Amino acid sequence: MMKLEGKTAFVTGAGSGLGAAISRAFAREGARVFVSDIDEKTAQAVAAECSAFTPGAVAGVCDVSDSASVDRAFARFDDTLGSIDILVNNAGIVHRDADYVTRVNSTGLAQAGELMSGSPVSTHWEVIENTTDAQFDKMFKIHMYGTFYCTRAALRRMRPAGNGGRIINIGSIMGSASLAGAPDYCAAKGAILAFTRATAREAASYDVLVNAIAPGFIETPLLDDISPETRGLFALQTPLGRLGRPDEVAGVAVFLAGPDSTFMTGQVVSPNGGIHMSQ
């Protein structure tokens, strides 16, 4: 028997990366995806590739930093899916600023050079300084509150429906261990993190189990504007010498997803290759 047939799951931000890998994997363990994207073009793909494997994955518009946008994505999903079992917060950005992806390309190597040949770091971030309120604003309403919208809708479902269910939020290990060059990213990521915990409790009563994913660096579409001797640093920095796979992080999120983690609530696992390491 696969691990997730008979559930519906909602996914968010699923149109590539992380997101579209979780909807395949979901799908080849037997659950109907309701694949959302902002992007409804990508969203109508991947619900294509899931249907190959499930029948019955649909595509679904939705803006996760607009909550009437959610509230008429999850209305679809009633429509179409009928109650629902697992959610995964996923949706999330990058600054695509190009002042932003010029200052981190090259003050993250002005910066290593500037170590490895013994002098003090002359070369300064200040990305804090000049980020302005619109764009922490954006990073923030995508990143928490779409992650709110979209808990609270599920919820707002589940404890009714008295059948338990999954939330996975994805997180960073930016979240945690946070990395210079990206203040709002960071704090957006550990803010999910701290929500991740307060709706596993309130949450607990009614069997809705609640955890976070917090990847380290994964060759996704959000790296896209990374320079390659930045990447190279990247892996430099993971003890396992490389960026991690999209499918790496879905198999952890079948695994909340499905019937062997039913003792885990509140929980943050990390697939990061070791650059990170807790507990």
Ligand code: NAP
Given for the second form:
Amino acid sequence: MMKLEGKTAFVTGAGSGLGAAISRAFAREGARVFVSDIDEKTAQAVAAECSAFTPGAVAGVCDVSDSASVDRAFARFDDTLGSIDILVNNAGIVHRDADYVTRVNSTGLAQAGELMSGSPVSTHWEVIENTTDAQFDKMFKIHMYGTFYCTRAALRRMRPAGNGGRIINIGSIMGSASLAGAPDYCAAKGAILAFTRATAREAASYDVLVNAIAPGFIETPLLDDISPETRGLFALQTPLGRLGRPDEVAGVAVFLAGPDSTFMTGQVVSPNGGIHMSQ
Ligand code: NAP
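Could you switch over to the form predicted together with the named molecule, since the one displayed so far is the form predicted on its own?
Time for the whole complex; same chain goes first.
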């Protein structure tokens, strides 16, 4: 028996990276997946792959930072897939503007070089000093507001349906351990972990289990701007000595969506190669 046979799932940011891998893994386990993304074309391509495993996948546009777009996508879910069993809040971004990318790719390496040559650190991150209001707003709108908008829409359906449900929020090691260079990303992911626990307590009475996955560094297009040298620095800090693969996160999502995690709620599971050992 497949682990998600007969289930329906709404996955955000599913046109790429982890969302695409999670959608495919869910479909492989028998779920009909609503593959949503801000980019309809990428969602359509992933939905076609999912349908090859389990017929009935649907592609939909959903800009998670816009509550009207979220509500339209959920209405389409109702019309096409019916009752919702699983929500994965996955959509996310990193800043892409040139000044930021240069800062991220140069500062960590410069500091490592200074320390290894026995010098005091004289290169500083200066990221908070240079973060604009618009950048900070965008980071929270997509990660935290998006998670709230989709969770609200899902709970409005799961509670009256009375079938329980699963919500999986994609956090990051950055939400608890934090790293220099991405203060707004760390803060947004930390907020998602707190929201996960609060939602888990609230939805427990009607059997909706809410957990988070906090990946370490994973090879997806999110890291496209990271230089090979900085990737090397990430691998060096990771005891398993490499970055993770999307399927190594998707397997955790299948576990949290399926029949083997019925006593888990409010938890954070962290596939991270050992870079952060929290318990
Ligand atoms: P990815 O390959 O860039 O995929 C993210 C997807 O979300 C993209 O398709 C992106 O579209 C989409 N998206 C962006 N803004 C959106 C919006 N407003 N509404 C809906 N979709 C939107 O990145 P990923 O690595 O798979 O990231 C997935 C999640 O994992 C994110 O929450 C990320 O923070 C988290 N995460 C990633 C890593 C890692 O190392 N990769 C580690 C820890 C946590 P565009 O391509 O058009 O922007």
